[in-house]
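A lone chain, given as structure tokens: the form predicted alone.
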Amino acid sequence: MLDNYNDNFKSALIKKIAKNSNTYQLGNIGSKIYFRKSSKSFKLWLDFLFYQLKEACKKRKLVVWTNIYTPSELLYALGLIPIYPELISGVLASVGLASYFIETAESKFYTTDLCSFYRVATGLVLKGWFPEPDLIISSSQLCDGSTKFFHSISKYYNCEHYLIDTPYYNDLNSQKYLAAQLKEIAHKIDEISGQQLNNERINHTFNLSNQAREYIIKLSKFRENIPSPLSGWDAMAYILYMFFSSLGTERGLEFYRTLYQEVRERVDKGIGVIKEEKHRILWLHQIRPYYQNEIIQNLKENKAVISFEEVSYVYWSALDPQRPWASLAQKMTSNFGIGPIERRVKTVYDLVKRYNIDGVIHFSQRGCRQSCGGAYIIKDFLQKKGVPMLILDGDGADSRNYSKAQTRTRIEAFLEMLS
């Protein structure tokens, strides 16, 4: 009985600490000390991460939980504080905490067939460690697990869930259908928040996003250089976090401006990710394993570098503040991952040619059926073009699904084939 009391006390104490804004203020200071030798762009990401969590705890604005393919510009234009459970789950996996929350979710009968990122997020919810949402906005785009997760969480917290139904096709009718949904959601949130959405805020948010987009495009151009000046391993970590969550903010613009300057300096000095670049790899799917693993070491030992990754590709046009809903709708339907598989195949092959790619690795995350389902179609197409492709099965957050020896063997065999 005393043990149960102690466990309950510790749980309540940790929950209180996790929801205290000062925790994240101190966490940022501590992280800056620990990562003092890291790049300025990495430290700016830390600033942004802890700022979001701190503000969510303060509750001075409405806190919205959302998924990565809901345009962040919509949320910032509406004056919301967004929390991204998928991205936070990746961060927790990188510091070795994902297993604890996965086990918490599974103890409540969440099956291992579900995406591990949402099992981590569910564990966080069950433990009460997340800043609670005032509302939820998510899109159906690309991920069925996302839709089910947010629907379930809205019931758990008894809050509104606005689901953006993203059409299959990228045409005018689809964009009109989507724009009408975005406009309706914006007006509903205006009523909840009591703030009137105005053109000035839309202009400011869209302009910040467009400026950051230009820096991302310039970064993508730099990455055509040989040797590769930016590691795809980093691009799918803290840079990816900013790609999905910061567009439309001052901090996001500062981050991309700084990253651009860092990469430009490396290009000017001829500095590559590795000393001798032998194989240039294109990484497919939007994630990689975030727990401790040896994949990047396996690549480096064989003089291979991830020169680019499909998730970093800028597929959308600059946003037009004069047509906010149509413009955001166009951004969403322009994603090459939705619609006919031919759209993704074409984009992948364009990236292969643009970045002088020697081989392609598709990381098939358990639970991400929408991406993995097209992997063999892409592989068949690339083989006909003479481009080798490895389908690497794995998991982004659950380390139990990672086999060090098997992964090393498959990567080494693939790279030997490239040689």
Contents of the next structure:
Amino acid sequence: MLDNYNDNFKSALIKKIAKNSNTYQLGNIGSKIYFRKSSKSFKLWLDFLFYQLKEACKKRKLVVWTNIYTPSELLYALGLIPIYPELISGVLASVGLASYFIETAESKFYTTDLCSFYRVATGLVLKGWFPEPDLIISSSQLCDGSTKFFHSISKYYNCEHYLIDTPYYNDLNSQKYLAAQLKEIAHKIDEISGQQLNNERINHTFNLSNQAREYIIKLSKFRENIPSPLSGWDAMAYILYMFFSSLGTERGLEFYRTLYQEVRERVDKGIGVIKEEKHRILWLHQIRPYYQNEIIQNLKENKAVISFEEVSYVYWSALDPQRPWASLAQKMTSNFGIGPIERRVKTVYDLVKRYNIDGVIHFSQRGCRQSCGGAYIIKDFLQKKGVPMLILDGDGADSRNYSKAQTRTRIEAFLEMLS
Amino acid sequence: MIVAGLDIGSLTIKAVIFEENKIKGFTIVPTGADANKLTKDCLELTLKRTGNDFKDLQAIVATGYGRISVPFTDKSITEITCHAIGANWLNPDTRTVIDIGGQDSKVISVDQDGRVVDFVMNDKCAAGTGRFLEVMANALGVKTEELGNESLKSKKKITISSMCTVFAESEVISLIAEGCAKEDIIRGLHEAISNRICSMACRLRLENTIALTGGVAKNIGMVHALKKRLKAKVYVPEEPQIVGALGAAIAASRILYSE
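Could I see the form predicted together with its partner chain next, after the form predicted alone?
Now the complete complex, all chains and molecules, led by this one.
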């Protein structure tokens, strides 16, 4: 949906940004950039995005910079305001502003081989667009670029960086190791903020997260429907933003409740993303290209729809407020992306069967090792099961690495192969 | 039943006229700024050669990078599918197609009916493409079409380590300055491309027979280097450059049959 309103959004945002260059103003005007046709869930996302930025600028609470696989429930229970540089980079790419920040980062010797999302984020830091962090809490889970980014950012702002070291295996020892780290961080934050983390706050946050999780599970069930009621293209845009950053908040719960109702309505009325659904696609890797591109049009023209994407899969059990640290640790180690590739392969194949998938597209983001590394093993496995897979090399945020014609040929040839 | 296949590539435009399961005629012209006009001219020239008229054509299918923008076609199909169809028609034993074109190279796995089973394409850069060879030929002061025969004269092995077109060009210039023989440099270039193509091809299950298509397959030196590296049964069509357009023409005739 973001793409549908891309031009309006872009021009409105650029205009406003030109007038008010600091982020607080951005937060203020955020709620006013509404589009007549956009869905309620989209507006709720936009509200959430700008609310977070605004709150971070007010500095009434500690501002923490973090990454997507740090459990947001931990941060909200601790009363922190999180800022997600990689998610904001994606938003900026979708409104055509990423290149400016990428060039800024590159002018300071950040190589083009680094993940483009973190190059955008680095540019944002250098230009002073972000609300400054009081501290950084990041997880080493999956993304190795983020650890290095946050390390250098902690030096830049001279603030503490708590790194949650995520182990490779999903076993009891790993969970204990992780739980101990989470507990230690929580105590340190308590000391800094002077607030006592109590059971009530943990209860509240975990309950909100669990309720949102229930809605996400129901949404996932709806998406088994033919025709597909929700496009993976949207699921990997504003919905993904909420998936990683809003669990444990009232706004997050409201967002998922609303989205659930919207999708339910579409299912009840039998409305699909496209009129005639010929190919159901599963999209692999957490992201897609966010800058202006023709991929979704290419798919649509060939009657293909992204029925599901691996990033939306709920891999964790409901959180238990009675054992907060162990429970959060379990959420982290349950991620099928960490550990041996067989875990991811199994999940992917389960999703292929569950969503009646005709073909799989693996988006291999440049500079993203954890995803690209296993692509061929997944492809090989799926091929033996008779499921074709396309490895689509590309870039999520740096449009300079996008070739319209080359991408089109790959996608069309793949869909011709499915026909 | 007369049909046409058009392959609008990045360096050349190809037209094939196909009638009753036979190639009636074909034309290859260089691509220019006005690809639409050139495509039309190319088609008309071919029709003139075969003694036909535009209105005799019952279906036209376009392929290649310019396939979308040509207005007078019935359908557009990617060059991957078209090369598979074309190679299968020329040699039904084809199970793998290596197409090295002007701006990209592709390896395609094909089944016995000429259907694409899997494919891989080169990365974003020009390494391992016709354009790469053009740039190198220019640096060496040799015509592109002479590269093949020149390389066969080589007596000494030279390894070209750069695959970036710009880096490789400067490497070639340095080698010339060092007094290396042109033919040895050209052979080194062919081997470097062949290594790159083969490592890409190995991502698929390479099965015999391997058909080499696209303009670069006209380069005898390149074919030698690929054969040496692939150690497989290699088939080079008489006119490898028109295989995509041929596949498009066959697809056009199939459209008519299915109707």
